[in-house]
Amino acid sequence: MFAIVLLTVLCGAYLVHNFYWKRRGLPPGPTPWPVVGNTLEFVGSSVDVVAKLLEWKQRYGPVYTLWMGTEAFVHVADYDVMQETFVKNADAFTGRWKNFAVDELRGGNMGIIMSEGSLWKEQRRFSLRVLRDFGVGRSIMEENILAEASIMNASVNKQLANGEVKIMDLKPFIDECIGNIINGIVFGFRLEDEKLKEFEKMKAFIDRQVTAASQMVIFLMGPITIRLPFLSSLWKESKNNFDEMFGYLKRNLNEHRQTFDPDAEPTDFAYAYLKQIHQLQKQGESIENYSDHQMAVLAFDLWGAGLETTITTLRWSMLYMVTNPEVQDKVHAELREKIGDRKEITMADKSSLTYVTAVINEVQRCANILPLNVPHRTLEAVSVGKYLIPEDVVIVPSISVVHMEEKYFPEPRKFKPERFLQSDGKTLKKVDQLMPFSLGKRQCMGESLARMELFLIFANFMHNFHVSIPKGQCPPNMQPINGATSQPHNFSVAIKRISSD
């Protein structure tokens, strides 16, 4: 009898804690299930994550709380509140979500994307300086991107003969193009022969990891749950993926150590990192933030993030072209008018290619490749909207919700590049609510590189080719695959060369 009473009291106490006590003082939100919180709402290939987030905003307001497992995630789903929160009061939100899985897979407070504190500040400052030194955002980087775009277009063109239409999967071409750009920055070499095969293997590991439907479950695991029968296999797969990726990076870093010359000018990021370590040691300063593992995780963040987001955006751009042929016709018309027979499109052409630029903006808005933005963490108690959020609470800017907000983007589910043009249809219009690279102090530091890649690669590709849905095939599946990024399902296009006559 006593045992039954005790069990009843404990169950009652747990339920009161789960459904009331832990939620008090936080913004409202959907009721969490015990242990799993609201995570089940995101499970399933048919779930529209952004639609779900929009539904909760409409029900609970611009600031609401979701529970990922047993941890509160405060979502900020309004542009004005985001500006007040993550821009004007940026320092209070520069922390990162910390949990068992992140620490185990990445080795603790390492790298730059998921790190915080003095290490993050120093590594971000160092990384930005090195990227600037290597010409990111300047003409030297433009030349590198144009060279790789030209090689990619030549490879595609080689598959076509006598004006024929061919059905092709463009993903391998895009993978290799972007892979060569980011690999050139990080490690200083092109992907050829064995290096290309090794890259393709590592890219497959990245693809498996970011598209895993169970990824959200993985990042909610703890030291006990990773031993449960079903979850243990998921955990082992993720560990293996990360071990393989870190192994690839460390092998390339070790090759740099063998040839490092402290007196030579660095030619890539890895050499710049080794030189920084050498200079700090020479000056008798601490190299605590420059460990071998930090070097590997930072390379992973630069290499992985630089690949994944740009590749995915370019793949979506091809999908939107085949599903919106009238938009593609306008792209080709503008390129004929502004570029003509000239073979290469450069950044100097961007100001005149306003429709092309508007198309890229609309691709980024519609694709919404980060449906759940990288979580921040409050470093002090701070006001968010009308709520006082305690210190050490996970907080997320729901940028994907803003991108689908009717008041900012009428008919948000339609692909309408014209929304980024003035009424004359020719002048580009700045829309502040488009934030594909996030905002505040944790805004993507590779933004200028990504913008240059997207414009140069997309514009030069469309200048050379026309893509369409293969004859006899159904329209492609436009529902994204849920994962770390919203990736498109595998697809092929019917492609033909545009005549220069």
The other form holds:
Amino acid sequence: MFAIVLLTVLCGAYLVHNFYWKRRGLPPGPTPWPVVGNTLEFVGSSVDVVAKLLEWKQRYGPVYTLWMGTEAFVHVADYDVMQETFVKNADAFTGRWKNFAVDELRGGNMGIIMSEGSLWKEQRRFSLRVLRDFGVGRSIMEENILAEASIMNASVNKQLANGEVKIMDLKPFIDECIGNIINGIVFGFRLEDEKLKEFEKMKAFIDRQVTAASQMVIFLMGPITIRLPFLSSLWKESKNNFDEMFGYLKRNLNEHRQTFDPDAEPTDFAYAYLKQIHQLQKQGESIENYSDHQMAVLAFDLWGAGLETTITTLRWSMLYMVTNPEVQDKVHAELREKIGDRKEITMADKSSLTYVTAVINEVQRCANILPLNVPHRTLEAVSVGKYLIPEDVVIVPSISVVHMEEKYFPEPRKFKPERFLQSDGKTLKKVDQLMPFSLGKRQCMGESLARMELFLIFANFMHNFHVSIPKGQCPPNMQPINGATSQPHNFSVAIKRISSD
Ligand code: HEM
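What I would like now is the form predicted in complex with ligand HEM, since the data block earlier showed the form predicted alone; can you produce it?
To see the whole picture, the full complex is given below, headed by that same chain.
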């Protein structure tokens, strides 16, 4: 009898806690289920995550709370409120979510993406400096990207006889192109033979890890839940994915340690990092923020973030070209008019290729590849809109919602590059609400590299090829695969050389 009373009291207390107590003082939002919160709302291949976020914004207002597992995630889904908070009061929002999965899979809040405080500040400053030294945002990097774009185009070209239309999956070509660029920056070598095979294996681990199922791991995992049926197998898969990727990075970092020459100019990020440690030690300064583990997680962040996002955006760009042939025709017309027979398109052409630039903007808006962005954490109690959010609350700039707002982007579900052009149809229009790289102090660190890659690779590809839906096939599935990034389903295109048009 006593046991039943005790159990009833405990259950009652838990329910009061779940449905009322833990939600006090936080913005409203959908009612969370015990343990799983609102996480299950995102499960299922047909769930349109951004539509759900928009629906909640309409119901609860521009600032609302979702529960991912047992953690409150405050979503800031209004452009003006985002500016007032993440930009004007930036420091208060530079924390990152701390959780069991991050501790177990990445060895804690290390690297850049998940680190905070002095570790994050120092490592971000250092990494940006090294990227600049290696020519990111300048002509040195432009040459590297152009070289890889040209190799990719030559490989595709090799598959095509003149005038022939061939059905091809472009993913492996894009993977290898972007893989070579980021691998060159981090480890300084091209992916050939065995190295290429190893890279392809690693890319497959990344692809599996960003899927929805693996992402559930992050939200639902704890010391007890990883033992539950179903979740335990998801957990094991994620653990294996991370172990394999860290194994690859650590093998390459060890090769660098063995060949490191402190007197030589660093030729890649890994050597620059070793040189920084060497110099700090020589000057008797602290190397607390430069542990072996930090170096591996930092390499993981640059390598992973640099690969996944850019590849996914370029794959979407191909899909939008085949599903919007009239847009592709205009891209080709602009390239014919402004570039003509010239072989290579460089950054110097960007200001005249306004339609191409508008298309890339529209791809980034519609593909909306990071529907849940990367969650931040409040480092102090802080006002957000009409709410006072306590310290240590996970908070998300909901950029994907802004990208789909009618008031900024009329007919938001339509692919209309013209929205990024002035009424003359030629001059580019700056639209501040397009924020694929987020905002504030944690804004994407690779933005200038990514922008250069997207422009040079897309423009040079379109200058050479025409893509379409293969004859007799249904239009491709434009519903994204939900996960950390919104990826397209596998697809093939009918491709032909532009000269045969
Ligand atoms: C189309 C390509 C890309 C997109 C759309 C993108 C988008 C983003 C977004 C939305 C964030 C989170 C910002 C926030 O927390 O509010 C982020 C962070 C980050 N990105 Fe990118 N990114 C891209 C390419 C790259 C590349 C090429 C690199 C490689 C260097 C990179 C490195 C990073 C890093 C290191 C962070 C963490 C920054 C920090 O926490 O301080 N990204 N990115």
